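As structure tokens, one chain now follows by itself in the form predicted alone.
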Amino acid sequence: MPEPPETAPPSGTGLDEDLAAPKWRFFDEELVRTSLWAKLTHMPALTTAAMGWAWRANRSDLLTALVASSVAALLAAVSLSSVTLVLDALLTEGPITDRVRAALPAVAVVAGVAALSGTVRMVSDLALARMGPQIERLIEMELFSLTTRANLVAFDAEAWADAMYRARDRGLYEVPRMVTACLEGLAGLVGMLSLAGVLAVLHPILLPLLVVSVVPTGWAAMRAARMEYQTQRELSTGRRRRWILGDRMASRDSAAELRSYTMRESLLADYGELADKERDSMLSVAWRQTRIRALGGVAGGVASALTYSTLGLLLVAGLMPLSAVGTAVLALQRAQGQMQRLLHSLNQVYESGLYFSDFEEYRALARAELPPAPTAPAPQELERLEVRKATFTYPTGEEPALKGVSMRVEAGETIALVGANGSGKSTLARLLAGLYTPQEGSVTWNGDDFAALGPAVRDRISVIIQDHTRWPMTARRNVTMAQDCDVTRLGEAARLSGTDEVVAGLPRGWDTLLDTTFASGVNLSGGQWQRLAGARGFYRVADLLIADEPTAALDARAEARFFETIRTHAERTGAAVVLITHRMASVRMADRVYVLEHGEVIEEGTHETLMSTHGRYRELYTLQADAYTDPASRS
């Protein structure tokens, strides 16, 4: 029977390059080549870490599972000892009725032990089943507690992104498996020792026979498991890509473009190529596993023949009674099963431990990115916000995004930030919102540094951004961004932003779920979503409103209304406004305009002042104004 060939992708497809192992799979080679001894030496530390989380999740369930699994393993040895008594009674001389009657007490013991063992195992399984969800919840809450508190700039770092992906992808879900594997491994070890004790009582020579009988089976099981594990790891990237392609071929979001560009045949070919590679790899590993298991079976047969021959010699020589030989055969058979379970548990503990260490690594990174405790009193109503010679560089950037920028925002003012794409406007807005901290210089609120005020300063700032999040929540929650709701403020925010018109057309009004992946959910257009994002900004009671390209998806009429609304909102609430937009006609109302280029403020002043200086602002404004002017009127 020939081994299935590996199927190579057609030349020029780039499939092998596309499916190269990503960075987060750097444990794969270590898992494949790590020896059994290395796994044994790592077990104590891994077990302690996992058990620590289980203890915090529910110590009662942990202790119950620990005691119950150990007791169940010990009862197996008691059951074997009772079998010897049964065989002794049945194999003695005399009428069969007398022998059966003599064996009944031992049979009752065997039955009772079996019933008790089953009950104890059921208790252990229940405790383990209860612990899994509790551990996952505890660790998930820990993860998201860190992701939601960490400084925003951390999300721009490659190392952070990789660590968070690994922690969330596998790390946090491996702990329950690891705890289960630890307890099963402990039970297997207790079972092996108890069986060894039974064999030692029957005859000392049976202990080496135990080793001889379980080694071939254990070796074959470990080799076969390692082969499958390695293959699964090699296929994981291809499987992930195949899943993504399948999702795109069946998704509503991509259905229109798939048909517009007639992508069906190409996508099916890509999907089939990936599926063929996975099929051929699994056929290949199945064939190799069969050969290993066959070799282990042959070696196990030889070992079994040696074992039973030794037992026969002991029986013939009168060194062991027939009942003890029967018990020994049962013990050796059970030991082989225990060894397989023990090796499987050991592999699971080590594998899960490596992924669990990803979670621990991410926790360390995240704790280093948590904002320090505030050292200044809670911020009061805004009088003056000032940026002083701020320089900011992204973790992956070679050049600063902002270079020595200085600006100010007075209470009640409207400030506009203008400039080309990449000039640093949005980065500066994030500094003003307290989301980024400059590496040099400072940002102050009424003279207090943002770093000293801590996250509390964000409670006084409202933000409207172009790339807003479309939360899978109701329309109401997408505006209030909280569970509670001030109906008066909600109505006013909806009226100012035009969201009231959007909600009026929804089937359940404010209670409509805005996510089509759920049965009752609906979808909104880009402009409708932009209105909801505007309502978020207006709903919040804040001293400062930052609007970053708030009208990119709005039509001309809605855009004009929105900018007028911002002015009305500022006048009514007394809030300061920082406006970032490419619509130059909309910045004329600003009290002051800052023009940025390559991360520096190159001009500042009122619209009239900047238009009179014939600088970059005038150039940008004139270019846009000319685009709306009839060419005939310019000639």
Ligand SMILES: Nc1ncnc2c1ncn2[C@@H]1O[C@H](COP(=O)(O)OP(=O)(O)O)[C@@H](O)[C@H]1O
Second form
Amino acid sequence: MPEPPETAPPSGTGLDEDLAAPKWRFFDEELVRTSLWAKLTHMPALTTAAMGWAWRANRSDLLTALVASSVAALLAAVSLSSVTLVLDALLTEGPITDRVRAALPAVAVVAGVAALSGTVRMVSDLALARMGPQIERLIEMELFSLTTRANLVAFDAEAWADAMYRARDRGLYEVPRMVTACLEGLAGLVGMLSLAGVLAVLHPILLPLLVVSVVPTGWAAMRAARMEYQTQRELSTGRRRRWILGDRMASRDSAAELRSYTMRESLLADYGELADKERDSMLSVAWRQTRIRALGGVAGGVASALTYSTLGLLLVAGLMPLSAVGTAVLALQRAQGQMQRLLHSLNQVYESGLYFSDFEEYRALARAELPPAPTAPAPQELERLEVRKATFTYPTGEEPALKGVSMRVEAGETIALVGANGSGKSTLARLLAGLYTPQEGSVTWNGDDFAALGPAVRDRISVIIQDHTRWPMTARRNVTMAQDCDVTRLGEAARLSGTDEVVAGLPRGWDTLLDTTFASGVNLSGGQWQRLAGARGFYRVADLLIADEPTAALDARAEARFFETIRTHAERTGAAVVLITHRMASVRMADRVYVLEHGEVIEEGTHETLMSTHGRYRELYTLQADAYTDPASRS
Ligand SMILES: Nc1ncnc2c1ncn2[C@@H]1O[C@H](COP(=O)(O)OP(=O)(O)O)[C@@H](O)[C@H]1O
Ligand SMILES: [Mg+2]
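In place of the form predicted alone, the structure of the form predicted together with this ligand is requested.
So here's everything in the complex, that chain up top.
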């Protein structure tokens, strides 16, 4: 009887297991709460940061908006003072025509001030509208400047993807809103203070009443924003998951397999489950928000009633003349409006600030992941690349992917790495390419540590990456990448990799766009893409060429041609080559072979020495050799 498996095979769709794992956990209330509180205390700093972005985006627009919105708010209070004059004139004894005539100059002042304030407001609105796109552009560039510079290993950490998703999804777009809200808030504050001044002159008791009447709504608005953010944050992981699933259901890449493996039902079910959770959370938060807002509204109404009753009492008691009460009613209404505006802006600052802080959080995370400035002089032509006792563990990995690996590559040598899937070959290749830094041990270029050399060392290395990228660009740029096009080198690289045959079949040759999401785009087969990836590696002028399973998708003829040419290429350019392949016949030509197993080098030497020791290499080699030998011809 077979042994029962150690872990039970997953049941159901697999989604339950995913969600049960901490990775996709929906609610981590404690964390959300603490981070929320931390965020509240960070609000002043965040406001300053947002204003800093606005300042860098366009300082004259910012200053215009700042001055104009404050002036507009001040003018509103000035116009109100003129209203008292109008009322005074109208409420005196005498024939109505005389009273109206007496009020006319004050009316003219009110109208003039209103017109002026309207114009100033338009100027401020225009300046604000201009700021949005300018800030967005600046922030977007900052984000992508960080994502493209950060250490590669950061992309394997779990927190990274979540933080980036939050920053990109919403954090990015909240800065302009935050700036607008700050300026609105400032205008509200100026307006409020000047109106409060007017009220204080009329009667000091009106001030506390004003505050009492608007606090409840403000409090409710703050609570509602907090709930909203809390929910959004709790949902972000699940949302990302949903987005990934949605992508698989809608994208071309997975369309074929989705149908072949009849994944439709199960994917839709998974997606639906996530969408249900999200919908329920959103509905629940909408309900709780409405409750809080209603409560705030009722309390605010009671407070307003109290205010107006007090005004009535003041009038009856003869403590205020009618014209003053009339102005007070107007001033109170406007001041309430301004206070609402102020609270609304504060609320908006708070809400946008929470999202903006996601962006700033990601920025801090990314900055911590930026490679340090090089401390060694620029790397020179390769003499010797050496890995010493390197141990590397992925951020999400429990076991090291490489354990105390040592190896070397001398100028002009061809080195082969062999081993089973998952033995650590690609990880080692990335260490050699300066893409990962080992946690223990070192990788040195002519004796200088890669960490001290910085990204400059990558200029001397060309990598044909195993999971090469299918760049949505022309065939030419897929090969030349960031470098200028050198026709001779391009032709050579194309010939070496077999890309010449691919390009010959393209409707616009090298200028064909390799992206079927555009009308003029063309699709290539996996093997054709791999030829392009090979050409990419050959095109780059480098001291070291690392080829990670460069022929896995190639047809037999192209594969044979590739291995013939890689040698020619190395000989002509003098470049050293690190070759990772399962094709043992091609490994034979290497100057030295390293055999990896479970992240360790278990054997090393030339083909001949390794064949003479009866180890893993010999086993792998003979296994393949036998497969190609006609059994009849074997003795
Ligand atoms: N991005 C990653 N995050 C976590 N673990 C990884 C990652 N890439 C590879 N691994 C793990 O590291 C080990 C070595 O992988 P790799 O170097 O790709 O092997 P090979 O290229 O020899 O097939 C494997 O156990 C694999 O699961
Ligand atoms: Mg690999």
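Numbering follows the first chain given and starts at 1. Quick caveat, the model's predicted, so the values are computed rather than measured. By rigid core we mean the largest C-alpha set that fits within 1.5 Å across both forms.
_Rigid-core frame, C-alpha of Arg177, shift of 2 angstroms or more between the two forms_ = Comparing forms between the two forms, the Arg177 CA shifts at least 2 Å.
*For Ala590, is the C-alpha shift between the two forms 2 Å or more after core superposition?*
Superposed on the core, Ala590 moves its C-alpha less than 2 Å between the two forms.
*Quick one: once the rigid core is lined up, does Val120 have its C-alpha move by 2 Å or more between the two forms?*
After core superposition, the displacement of the Val120 C-alpha between the two forms reaches the 2 Å mark, so yes.
*With the two forms matched on the core, what distance in Å separates the two CA positions of Arg59 between the two forms?*
Its C-alpha position differs by 2.7 Å.
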